[in-house]
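The chain below stands alone and is given in structure tokens; this is the form predicted alone.
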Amino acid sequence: MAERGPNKRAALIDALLARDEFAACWALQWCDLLRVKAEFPINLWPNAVQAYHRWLLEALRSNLPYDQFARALLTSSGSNFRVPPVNFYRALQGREPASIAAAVALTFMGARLDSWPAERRADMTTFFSRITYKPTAEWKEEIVCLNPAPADALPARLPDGTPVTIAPGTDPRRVFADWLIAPENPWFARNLVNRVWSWLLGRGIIHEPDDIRPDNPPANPELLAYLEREFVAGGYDLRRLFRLILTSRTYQQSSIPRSDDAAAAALTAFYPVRRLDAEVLVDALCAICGPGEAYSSAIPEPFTYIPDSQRSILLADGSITSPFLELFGRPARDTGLEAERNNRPTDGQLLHLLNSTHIQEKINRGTWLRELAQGTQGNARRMIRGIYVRILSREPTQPELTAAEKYVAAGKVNPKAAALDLVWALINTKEFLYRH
């Protein structure tokens, strides 16, 4: 806040992109899309979930280029415990070629296969018709690989209509991946930049971000084309794409709309106010009040116990949850659709934040408020400022400071209770609960 240099925002963004929390936050998004979940209806099982999540975290930490990321998920073979990307083919509700093709189209092309003509769906399915699954002697381990039995050439047609003949012994998935990640591919880069725009700004340039089709055009075709070109030219560098959007004037706009035009939201004429994701919100509450959130799982296997020091954004398994996460819209990870995560506020959420014993226990268990009171030595102004900085990451404005000092001075409650009341008030503000 004290920095006055003209490049302080870009420097801060670069510093944040290099942090482990960046990888953790975006691994969380990918875990939603890739259905990372141990139990029904996905049945990855805990060992595979942990391996898959560690691989995703490392890929994001090391800034693995997105084309290599996608190729690994699409073409890997081997044990679900020892070759984590093969879990892409296990985290599905169905293992028949049609279900696999639908998941590939949704994840990497942003397309819903059920909207395609039957002939095009069948063509897409061909590339995943020779995947097979084999159990091993190790409990719940499974091998995903190419079925070696078919020895004949496989005629196929790519989604753009190009016919190909896949030679005997060639993995059809590799042929599809080569086509998909080519720079000229009309779906691959477009899907990813549209998703990232949606993650950062609340709405895709094509809306919904996983429903790309000819009759659902982009709100700003020039912007989408520009981001595609930059992403491909940058070698599919995800951090470079994030940096490009985060340093833009569009991302820095005020959240206060200056127009009532219905098109303003679609054209990103203002920054959209959105509630924090469930995991981020509970982590923020734990950071303010003190660590510790109780999780549970119906799976009687390892990895259910979560240390108090671990953030919710690092929860690998969608089967491990808490009442707070359920209430605040954490997705079930059953479908891979963006819309599974629901951040729309409800009356139940508001009541929970206003008067639940869960929030009260968090506030009471934390030591920071007692430490703040001891450090300020009865100085109400310093205590109020400390609470504002802790919760809202800013100093109070003069009217806010005056109102809080007046409340403390009124003497209707003792200073400790007044401080608690201020904490309750601030964690219920939109400034705390929403991205703005």
Contents of the next structure:
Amino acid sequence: MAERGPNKRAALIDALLARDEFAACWALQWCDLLRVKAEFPINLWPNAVQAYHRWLLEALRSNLPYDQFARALLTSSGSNFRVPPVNFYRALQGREPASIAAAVALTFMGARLDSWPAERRADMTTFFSRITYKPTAEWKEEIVCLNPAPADALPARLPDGTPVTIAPGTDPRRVFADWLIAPENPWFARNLVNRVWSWLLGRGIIHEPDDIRPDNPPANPELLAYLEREFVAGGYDLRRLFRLILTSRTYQQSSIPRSDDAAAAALTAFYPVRRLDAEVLVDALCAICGPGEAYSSAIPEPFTYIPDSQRSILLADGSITSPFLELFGRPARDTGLEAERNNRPTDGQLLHLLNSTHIQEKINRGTWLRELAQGTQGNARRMIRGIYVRILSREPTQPELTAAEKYVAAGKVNPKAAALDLVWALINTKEFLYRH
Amino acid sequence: MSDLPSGDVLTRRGALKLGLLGAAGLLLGPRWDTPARAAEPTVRARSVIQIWMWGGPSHLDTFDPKPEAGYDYCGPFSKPIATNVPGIRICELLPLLAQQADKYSIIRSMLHGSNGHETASYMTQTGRKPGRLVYPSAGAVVSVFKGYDHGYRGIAPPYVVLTTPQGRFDEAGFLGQRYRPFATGGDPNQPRFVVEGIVAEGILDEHQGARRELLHTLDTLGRAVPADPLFQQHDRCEQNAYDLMLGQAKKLFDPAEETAEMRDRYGRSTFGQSCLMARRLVESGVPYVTINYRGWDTHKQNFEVMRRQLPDLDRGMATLFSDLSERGLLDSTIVWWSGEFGRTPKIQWEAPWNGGRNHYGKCFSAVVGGGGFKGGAVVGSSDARGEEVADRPVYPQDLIGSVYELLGIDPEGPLPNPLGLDVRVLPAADESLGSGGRLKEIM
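Next up, the form predicted in complex with its partner chain, please; the one we just looked at was the form predicted alone.
Time for the whole complex; same chain goes first.
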């Protein structure tokens, strides 16, 4: 906070992008889109979930270029335990070619196949018609591969209308992937930069971010084209894209709108406030009050025990969950739609934040408050400042300090209860609950 | 739970203003509105109490006894008892329910064929077979048609689960968050029923008021951006939450508002007091209450478990029927008892099961009563050993469809949803799991 200097912000962004939590956050996002979940209705199974999650985490940590990332997911063959990206083809509610094609289009083209004409849908499906799944002697191990049965040359048509003939022995998925990740592909980079924009700024330039089609135009085509160009030119470098957006003036705007114009929101004329994601929120509460969340799965699973020190953003499996995560809109990971995550406030969430045993116990149990009280030796003002820094990462303003002091001094509750109330109040402020 | 301004029901414009609909919803817009139906169905029932037998209860040891099948099938329960309806017998450990048999009907020919908890739970609660989409459970569907969107203004949320969610799948399916059940948490059989969020341990109302004031004073960002729609929604939810905490909801959820005699009648157990709580909730107008009753996955030592648990089920459920009836609530309240499946009729005597029963989706029982369902009847039958449906198959969608019909929800009608999907309340014949037709014989 106290640091000064012209490059302070850029240096901080670089440092944050290099942290493991960056990879954890975006792996979480990808696990939502890729439906990483052991149980019904995806049935990826626990071992495969762990393998897949670790692969995604490592890909993001090592900044695997996005074209290679997509290619690995689309063209890998092998065991779901040993070749984790093959799980892309397993994390589906249906395994027939049409369902696979729909998942590919949604994930990498931001397109909903059911809005395409039947003929184009069928064309797209052709590329995924030769995938086969084989069990092994190992429990819940499965091989995903190209069907080895002899096949004729396969006539197909790419989503842009180009006809191709796939020679016998060639994996049609490779033909599709080569087309998809080519620099001139109109969907590939667009889908990704639009999603990242939406993840960072709360609204896609094309919105919904996974509903790209001709009659859903971008709010700002120049911006979208610029980001696409930069992303392709930068070699599909994800960190570079994040840096580009995070250092932009747009991202740094205040959340206090300067205009009531309805178009202002679509054009990102102010920073849109959003509630923290469920996982981030509970991690923040644990970071402040001390760890200790209980997770469960409807199925007895080998990986349900989560050590206290692990953040919930690192939970691999969508089937392992907690009442808090459910209540605060963690996606079910059933469809891969961005809209599955719902961060809009509900009565139930407010009841939970304001009055649940879960939150109240977290507040009461934290040892940090006791230590702070000892350290400040009854000095109310220092105590208040300590609580502010701990929860909101800033000093209180003068009016805030006065109001808090008044609450303590009023003596309606004893000093310890007053401190707990202050913690409770700050946890319930919009400043804490919302990205702003 | 309502995140809408009080007053009018949700209109399309209101929904737009609140930004409830995603762009997909906007484009497919009109489907969100409930379309005018050809003929408005008659509404017979107002509320549903679902007794969910988590794990799948044995049909042979409850409502479909088979003493003639021999020891390897009926085990020690070889003397089913007569009920107050001539010709109907049920398990000997259900004497109180036997005295209420005129108030409910037994379906002995339920089937869906799945022996997996998840798939079976999904099918019995949604009436659908698993596919690309996760459909909402009956409770969530009822809260679409009978909840806040259609003028419900009750003290408690429209879809309540006592006490923990059933899990297995997301009960609200693609309907999302807003239609999830409100799970009370806590235990109504404890001296204080701590309803998550509503009844806090050790914080008095005056203290609540003082700290709420402190929160408002310190909500600096909220005051700087007063017009943000999301913040406004947050504030409305906060108001609603305090209405629940400080208003009548606290009283509604307090079992101590009932006499000790009444509490004893239901049985001093979590299940018994949950039945009592369910009655209080429907009395206040809640459209859908689920009692999630765990402990029926009796792989091992089935008979010991049944001896221990059936009396608890018997007392709570029998009292629920008699109490609802005495209060004149049974005519408008459907009670629905079922698990995700039954259990293998042939007993596994060998270790490690030691008289256990496995999952069984080919034939099982359900019970329905009240709200327009006739009592004192048996629908369908199973074969001599309870292994196959002998006649009149009833699939989950037949049962759920009948419940919807009595509630005045058109099972063939469109299901409004925030994703704008073009879907029906229950599946059409071509995507159905199978159907033996709705339960017309008892409606």
